[in-house]
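Single chain ahead, by itself, as structure tokens, in the form predicted alone.
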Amino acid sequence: MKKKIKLFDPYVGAKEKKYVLTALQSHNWASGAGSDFVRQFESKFCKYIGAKNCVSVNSGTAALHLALLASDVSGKEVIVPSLTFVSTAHAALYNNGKVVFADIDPNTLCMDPDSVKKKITKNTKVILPVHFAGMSADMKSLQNLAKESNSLLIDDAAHAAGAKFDGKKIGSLGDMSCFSFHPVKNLAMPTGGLVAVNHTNHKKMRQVLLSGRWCGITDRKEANYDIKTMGWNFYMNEFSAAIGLAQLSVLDKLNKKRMSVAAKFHKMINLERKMPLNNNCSYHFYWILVKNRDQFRKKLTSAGIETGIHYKPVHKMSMYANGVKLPITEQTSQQIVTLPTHPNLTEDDVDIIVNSVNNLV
């Protein structure tokens, strides 16, 4: 029986079967409040990226709905790349926002700066790139641009857990960071989120995003508490932060070993447009560009090879089209494959991914 590859394959050592263990002997296995490894886990997770604050929640979705919630975007505008998930977009009709796309670079597929500047208007609130694949957008062009349109810079993080820009994490650079630990992501949990906080009222920021997390309750004490605004049910629960915190100590020696499988591919696989080799990026996956991407597909799929489409662009979405022409994200919304970097795979299966792709090319 051949072999199949999987596209996203997570990580289980021993310490996750240990921690998962503890919290489940511990019978606390979930507090709207965070207690146990949830707070342990907000605490690592804060101190390694180097953020002012943190709060887990239970998807990288309820962190952009919370991180918007925070930054008042009712009625203002948020740009937002249209090659992602859709939920970048989402986040701000959520808080009664107005989405705008920007274009991508044609290097990074990261949100262009050049294009972000075009969409700038008064009634701007929120620059919002994604670091597609681990790769960092243009942060520091990004910074300038939300410090010039007096703008808040909230950067999407779901693919990028460990990745850097000019010698820094990810997560310690925009107003706020929102990160996701779905269990295809580098730092995987069955479920999880989380909002890493950076703006000048970070601590202001925190109680909104703690009230929205769960709920809406505010000034606990004991069974006592007020609601004031609306909130959700969006804590993360303590298996989750369990195998969160067991993650986090290998999250480094596993994306080095994605680099290591990324710097293969860049340099084995014959394609001219391929994905950049970075030292900073964490490699979520390894995108390509190719003609008769199905056909191409199809075949890697017959060779055991699960591959992937990052992504269909959100504003060729029914819900969302609306007329707007982003030339770069479309053409390569056409032809982009994304293949595997997991930390699980062998030396074997990058060898016949590598001559695979290239058999077809």
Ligand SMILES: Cc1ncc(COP(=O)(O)O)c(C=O)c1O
Contents of the next structure:
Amino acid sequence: MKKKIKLFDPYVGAKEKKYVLTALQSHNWASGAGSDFVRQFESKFCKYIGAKNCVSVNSGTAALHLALLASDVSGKEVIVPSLTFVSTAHAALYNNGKVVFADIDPNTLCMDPDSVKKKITKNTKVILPVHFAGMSADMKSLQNLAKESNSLLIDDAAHAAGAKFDGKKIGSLGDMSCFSFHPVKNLAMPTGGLVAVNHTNHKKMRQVLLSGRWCGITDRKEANYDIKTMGWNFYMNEFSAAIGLAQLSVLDKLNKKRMSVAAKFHKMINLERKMPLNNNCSYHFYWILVKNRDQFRKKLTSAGIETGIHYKPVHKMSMYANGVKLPITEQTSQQIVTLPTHPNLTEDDVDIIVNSVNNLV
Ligand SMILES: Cc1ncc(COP(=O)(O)O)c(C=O)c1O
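Based on the form predicted alone presented above, generate the structure block for the form predicted together with this ligand.
And the full complex, kicking off with our chain again.
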């Protein structure tokens, strides 16, 4: 039977197995207040990215939801790209904010600061870029726009664990940064996420995040606590954190492997429009732009290569369709195909992908 090359595939090492067993045998599998592995993971990841504060949660979606809760976006505008997973936009609506879509830079496919600038109004509260495929958005220009417009810069770092901008880790630059540790991500867990906070009010924001992730519970002393505001059941469990801690210890190594795959794609694939090469990128996946996409993907599938489409743009979803025109997003989303970069790929797999793509273009 022909080998199937998967689009995503999490790395599983000896440490992951050992820590999961430790969590299992501890009989302490979850705590709303956070306990052993969860606390260790939070503090080690926080140190790794160089953030002021970190609060773990149970998904990237929850991280975005709570980050915008801590930003008071009710009735305010949140500027997001449309070429993203829908959670980026949902986060604004969960908090009664208004979604405003900006277009992307055709080179990086991250939100274009020039487009953002045109979308800023008196009512803008948050600028929310996505580091698409692990390539950092232009954080310097976005930081300036956020400052000028008195908005917060909150980055969706779901693809960007271990990525950098200007030599600084993603997670240390935004007022808040939201990570996903979904099994397909560079740092994989069964389910998990985290909000990194760097805003000057980080201590106050941390309290909002902590009570938000556990049903609004606040001022807890033993069995006594108060509820002052709404909260959810968003806390991370011990098994996720145990796997995450093991994954964190090899994240740089795994990202290096992804980088070497991306470098080969960049050098060998005979297409003009493809993801650029950048040492700061975490290469969550590698994108190319092709014509006749359906045919192209079908042929790769029959060669045993799984590919993806990231993404159908959010502004084309029925719930979000409002007539806004985003020419670069629309054109890109018709042609984009995503290729695997995960650390379980062999040299042979990479060669098969390169050859199969080149035979079709
Ligand atoms: C860009 C982006 N934002 C947010 C999310 C949501 O993360 P999660 O699946 O952990 O809720 C994802 C994950 O799919 C994502 O790719």
